[in-house]
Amino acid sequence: MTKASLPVLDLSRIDGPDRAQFLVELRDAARNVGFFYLVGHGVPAELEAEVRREANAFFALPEKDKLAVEMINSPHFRGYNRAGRELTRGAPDWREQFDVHAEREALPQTPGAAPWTRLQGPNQWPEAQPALRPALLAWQAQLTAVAIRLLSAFAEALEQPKDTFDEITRDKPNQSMKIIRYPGRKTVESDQGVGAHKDSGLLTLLIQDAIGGLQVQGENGWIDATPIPGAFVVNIGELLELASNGYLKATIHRVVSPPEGRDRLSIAFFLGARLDAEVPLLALPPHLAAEATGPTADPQNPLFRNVGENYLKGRLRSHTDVAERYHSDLLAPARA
C-alpha cells in the first residue's frame, strides 16, 4: 500500500454546485483514511513563499539567536528546540523546530487555577529576525479560517448544524503551529524524524517542501503523503475523533528522516479547541452512529474531554526539561 496515495478534495466546492458530493467526499476520506490533501483553499501563494522563506532563514541563523528563544525559557511551551529534544512516545525526534502558539497574555496563577491554565502564554520572537513574527502571525491568522471553514463543512457532512463547533472554537481557539527542519541522518542511525503518533487537536494543515517523508498508516502499511505542490495535506485530530464518537478518525502518522546531506522543512499549523472547553459528543443520526464504535483505547493515551487537560497531558510529555523546570508539581499525575 505504500504506492497508495490519499485523497485530493477541493475547497473551493463547498461553494459551488456539488456541494453535497464535495461533503460526502470530505466524510468518507475522514473517515476512511484520515488524511487528504486540500486545494482551493485561497491562501495567497505569496504569503505561503513569504512563510518558507522566513522558515529557512530561521534555521540559518547562528546557534546563539536561536538559543536566545529556546523553549527551556518558556513555561507556555514556546519557542526553538533543537534536534532530538521533543519526544515522541519516549524516543526523540530528529527535528529542528520553532514552535509559536495564539499571541496572548499569560493567564494569573492564582490559587486553585486548573494546571492548564498554565498553557497560555506570549510567544518567544527572535531579535535577530524581525520578519518573522509578522509572517508566521498572518500564516496563522490565514490557516485558522481554512480550519474553521473546514470545522464547519465537517458539522455538515455529520449532518449536524453547521455552527456545531462554533461554541468550543469561538474567540479563543487553541492555534498552534511548528516551523521543522528534518536534518539528512546516516542509514545507520534512527530514521525517526517524528515517531508514530496521533494529533491531539482538531485539524492539522501541513505544507511540506519537495522532499517526502510523511507516512501515513493505513490498513496494509504505510502510505507515502508525496508533496503536492499548493496543497495541504490535512489530517483530523484526536477531539475530532472524540466528538464524533470515533466515526471520524484520527491517523497514526510519523516522519521518515531523510537521507544523509539532505534536509526537509515543513510547515504545520494545529487548530485546537479552546482550553477551557469540553469536546462535546455529537448526536449522530442513526445510519451514522452505527458505524462510530467509540474513539481508539490506548492505555499509553487516554483521552479527556477537557480541552486544556487533554493538551497539558501531552505537553509534559513531549517536553521533559521544560515539565522538570516549570511544571515539577504536575509530574507524577501525568505520568502515573
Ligand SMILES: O=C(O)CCC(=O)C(=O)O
Given for the second form:
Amino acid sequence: MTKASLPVLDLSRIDGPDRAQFLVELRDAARNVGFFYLVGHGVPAELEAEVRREANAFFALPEKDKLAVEMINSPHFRGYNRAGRELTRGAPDWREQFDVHAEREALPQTPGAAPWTRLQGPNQWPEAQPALRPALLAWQAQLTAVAIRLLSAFAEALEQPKDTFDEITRDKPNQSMKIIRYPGRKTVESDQGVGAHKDSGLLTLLIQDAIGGLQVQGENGWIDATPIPGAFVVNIGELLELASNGYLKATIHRVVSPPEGRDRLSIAFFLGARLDAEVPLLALPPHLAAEATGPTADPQNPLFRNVGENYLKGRLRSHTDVAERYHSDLLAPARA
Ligand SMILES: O=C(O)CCC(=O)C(=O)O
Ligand SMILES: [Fe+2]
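Now that you have shown the form predicted on its own, what about the form predicted together with this ligand?
Below is the entire complex, every chain and molecule, led by the chain shown above.
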C-alpha cells in the first residue's frame, strides 16, 4: 500500500467517543498543511460514481454541444471553457472545464447595485445531456452539507461557538463547482494543468481519478496529493485563512498535466460565504491567537473582507473574455 502524503481524517469520528481528538487532528492538519484527505463523509458512493460518469460523458460530447454552453454566453461566469481559456496569474491553464454555481435567479441590475450582484444567476446546461443537471446539483447539495459540517467542526476546533460560520453561509452560500479534464501534453510543452494558486472560498472538496497530478506546496517542496479512492481532498480557502487571522492555512497548489496520451478528470467543489457577507475576524483564545500571524500578504492578490467583491475580483481576472464582454465598465473605470 502506498503511504498517504497528506493527513487522512475520518469525519465519522466527530460523532464518536474520540471527537475531541478528531478536532485536534483536524485543526493541526488545516494549520500545518492546509490539505487533508477526508473519509467517512457519508456521501453515497453511487452518487459519486454517477457524477463521474456524467462528467466523463460531458467531455465526450461533440464539440458543438460543449460550445453551446460556453462561458462567454454567461455574464454570471457559468459554463464551458476550452483548454487555455482560463488564466492563472496570467498564464493559460491546460484544462477544459464546466463551471456550475448555485442555481439562483439573476439579481435585478438597478442603478447603483453592487457589482458583485452580477455574479448571481442561472447556470447553463447542455441540452444534449439532460442527466448532467440532476447529478451535479445533487452533488452540490451533498457537498454543501459536508462542508458546512466541517466548518462547524473548525469553529469548535478553534474554540468558537459552533454556529460561528452560520451567519456567513446561511441559506445562500456561494457554492461553485467545476468538472475538469486535463488533457495530456508532450513534455516539451508547458506542464501547467492549473498554475500555482490558493482557492478563494472557505473550503474546497475535490474528487479525482487515478491519474494524479495535484501537488501541494510543502515546506520542502511539492507534495503529491496521490489519489485515494472514496476520499475527498479537502483544502482551506483564503476566506477561512482571513477569518482565522492566518491560523488556518490556504495552501498553494497546482496541477501538473498528465503525459501525452492520458488525461485526468477531477471534480472540485468550492464552498464560499454568502456574497453579501463580510468575513468576520474570529476572537481566538490566547494560545491559538499567539500562533495566528495574519493571512499571507500577496501584493498581486489583495484580499477583501467583502465576500462578493473578493469573488468578483477573481472571476474577472481568471476569465478575461467574459469580463471584457459583459463587465468592461468594471475593468476600465471611466476617467473624469
Ligand atoms: O484538479 C485539481 O486537482 C485541482 C483543481 C484546482 O486546484 C482548482 O480548480 O482550484
Ligand atoms: Fe485550487
